[in-house]
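A single chain, nothing else alongside it, follows as structure tokens in the form predicted on its own.
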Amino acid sequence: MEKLTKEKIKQGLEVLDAGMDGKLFTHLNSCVHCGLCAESCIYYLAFPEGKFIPATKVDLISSIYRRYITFTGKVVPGLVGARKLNDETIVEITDLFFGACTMCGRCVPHCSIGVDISYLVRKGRQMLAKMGYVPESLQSTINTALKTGNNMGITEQEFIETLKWLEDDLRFEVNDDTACIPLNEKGRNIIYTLNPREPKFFPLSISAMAKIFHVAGESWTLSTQMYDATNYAYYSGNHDEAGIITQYLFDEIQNLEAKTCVLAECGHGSRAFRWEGPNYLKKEYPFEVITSVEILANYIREGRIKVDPEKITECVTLHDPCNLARTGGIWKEQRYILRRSVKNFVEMAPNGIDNLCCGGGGGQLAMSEYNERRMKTGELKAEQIRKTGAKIVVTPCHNCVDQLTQLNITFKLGVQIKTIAEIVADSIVPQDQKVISKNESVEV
């Protein structure tokens, strides 16, 4: 870690100088240290130490604010518990804000007075980013996205070759030689995005959506220039870099003249582009942005695709991504889909907006230095899954897919991990069939 300088301190404190930022000022000064947030946090549950209580993080960032921004803190810092921003404090903040928080937001609804703790952690990360203290492994992922347009550094040729063999498989799957994965087509209704881990490691997710779009008769396209729905600079707190990545996708949607951007199954990607993106770019989008979960639910509702729950008879449970469900408000749609697409759906406890984070969010999967902690917190999710008795775990987020896949192996859960699109594609009824009331498929 580079030595702290006066210039670095100045840059970091600019983030905390609330000025007219009423939200920051309010939440920095509102914690009453009741401790109710402790049991809501996966880090405290996995490591029951005082430093992992969410309120400790609030107190840490607030103490720095008091030391440098408030009159009392400047004059008599010891009286108000104000802390100096030095090398020791930087190490502590980096460890707790990057290495012991997924910014899942579960502590917020459990706070007795509604302190937005995850927001303050984001501000802390933003401060660290300004000073150049983003963990190297996370910054490397961001640098790759800035340089190549996707966080995996996939070349355009490699991407196109992957899509071509997926297109061949699609034609065989739907028994239609006209089925295709359209590339760089202008004026389509939808431009679809991906998590780069799909073409790299989970191509069946792309096949699933392509099959669904084909059966639904959708006008859609993929860009070979910019298709990455992720934005790891949202996790690092570097708003300048987050804005550049957002602009990449914004420009390509405009270039292809698409009416709607459909975001792949990626929790943080959905939040970063849909909700944070206009703030990064300081302008409204001239196109619609929705998630693939929402469009799949709409297809089923409108009858554009038909699904048969008898096709998936194994017990299925659902993991809700934090950025999609708790902070994005999308939790009913995936349940609507599953209750129509599988025969035996069971919930975890707790679930929905109170569901436990899997431990892979907040950039944890990109920060190898915190792997041991990540897997320990993930054990809580593994036990949730085990108690359901499910054989298939569904989650509409590829970060969660990665984490759950590792938990499945480490804790010997013996389950399949699938996305929502894969479940819908597996249960979809061909166009020449229909589902009758007894869930029996018959030829038309």
Given for the second form:
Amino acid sequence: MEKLTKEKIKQGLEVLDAGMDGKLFTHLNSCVHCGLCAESCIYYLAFPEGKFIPATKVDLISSIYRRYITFTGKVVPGLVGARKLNDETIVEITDLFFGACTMCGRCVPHCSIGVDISYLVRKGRQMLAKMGYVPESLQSTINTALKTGNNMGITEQEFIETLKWLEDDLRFEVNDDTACIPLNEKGRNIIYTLNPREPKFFPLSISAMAKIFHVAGESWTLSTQMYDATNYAYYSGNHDEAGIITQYLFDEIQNLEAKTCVLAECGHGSRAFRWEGPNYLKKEYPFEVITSVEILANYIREGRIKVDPEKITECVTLHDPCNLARTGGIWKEQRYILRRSVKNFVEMAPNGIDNLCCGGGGGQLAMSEYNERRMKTGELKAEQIRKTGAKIVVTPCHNCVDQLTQLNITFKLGVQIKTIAEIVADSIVPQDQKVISKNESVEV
Amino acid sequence: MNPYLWFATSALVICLASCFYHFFRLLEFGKPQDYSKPLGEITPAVKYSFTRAMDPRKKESAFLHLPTYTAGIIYHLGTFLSIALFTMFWLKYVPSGWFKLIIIGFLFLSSICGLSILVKRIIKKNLRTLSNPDDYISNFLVTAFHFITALTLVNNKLFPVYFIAAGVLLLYLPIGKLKHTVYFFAARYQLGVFYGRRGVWPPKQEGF
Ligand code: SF4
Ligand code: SF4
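Structure of the form predicted in complex with the partner chain, given the form predicted on its own:
Next comes the full complex, this chain leading.
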């Protein structure tokens, strides 16, 4: 790890000083050290030590704030626990902010005061990013996205080839030679985005969505230039890089003149583009942004697609991605879909906006140095799943799919992991197709 | 004005001025600009944040820690009662009869609750690691204030001690964590804004 310099300290403190606003000021000053948030955090549940209590993470950043920015902290640092930034604190902060918090936000509504703990951890990561302490593993994923436009470095040719064979499959599956996966079409109603894990490892989820769009008669397109819904710079806290990645997708949506951007099943991608993106770019989007879960629920509700629950009779449970449900407000929609698409849906406990993080959030899957911790925190999720007795675990997030797949193998759960689109595609009732011409649009 | 009352009154003025200073700084910093398109409404979410979101059945910090939570609630009620009594004493009104006895009983109980919270902080390793001197001092000063208020109601010769204790507490309040008196409300408001905008609070009904 690089040595801390005065210049680095200055850059880090800018986040707390120049970047101060009413929200940050409030949360930096609110924790009363009651410690009652401990059991709400997957890290403390997996490792019941003081350093894993959410409040310890709050205190790391607020103690630095007190030391450098408040009068009391400057005059009597010992009294109020104000800490200096030095090489030792940097090691501790990096370990706890990057390696012991998924920014899942579960502790926040449970906090006795209402401190936004995950927001403070994000601020802490932002400080570390300014000082150049983002873990290399996470940074390399970001660098790939910056360089190639997608975090897996998939070439355009490779991507198009994958889509072409998926299109052949689609035609066969829906028994319609006109069925297609439209590429780079201008003026469509929808531009659909992907998590690059889909073309790379899980192409079936692309087929599933293409099938649904086809049956719904949707006017849609994929971009072969810029389709990545993820933004790992949201996790690193580097707002400049997060802004560049957001701009890539923004420009492509504008370029293709799409009315609505539908975000792939990706928790952090949804959050990064829908909620944080406009703030990275400092402007409102001139187009609509919704998640694929919302559009699927709308299709069913409006009767644009029909689903038959008799097609999926196994017991199905649902894992809510934190960034989609707890901080994105989307958790009733997936239940609406599942209650209509499968015969036997059971909830895990707790669920919805109180769900436990799977352990793979916050960029943990991109930081191999924390693998051991990730699997230990993930064991809580594995136990939740086991208790439901489900044979299929559905989650509208490819990051969660990845973590759940690893948990499935490690803890021998014997379940299938699926996305919402895959479930809907499996239970969909074929309808008479109508082909959407390039200029025709269907309101979402 | 006797010197003890004068000391406590000056402390009150300083305390209120500091609290207002914290409050106005909060306002001065202003809201962060948010360019995202809201999915929900802020006002009902802020209301929810101050009401149903505080329901102890919903918060693990409450239902997983019932003894501490209960002690904390009694302790805070004791603090509100002590503040109310301070105002009464200042206005030269001292409760009497059954009313006084009930107040004394409640303040002894809240002192015990405060003490138990302090002892918990001292003996629990995880809490000790989390704590700094301010945590112990704040807890001690408030607990002592409840206790001295109760004793003063029993024996009004203790008024000088009472006003000194009140003055020390009021002077200390804006320095350490006791200033959560101001920030608690700001934090609940900020949470309401955040979850409201994103359509998380108040929780949606089935069928969305
Ligand atoms: S519950 Fe909230 S106030 Fe209490 S220690 Fe945790 S973060 Fe701080
Ligand atoms: S945000 Fe999640 S992982 Fe981070 S401290 Fe809170 S509960 Fe733990």
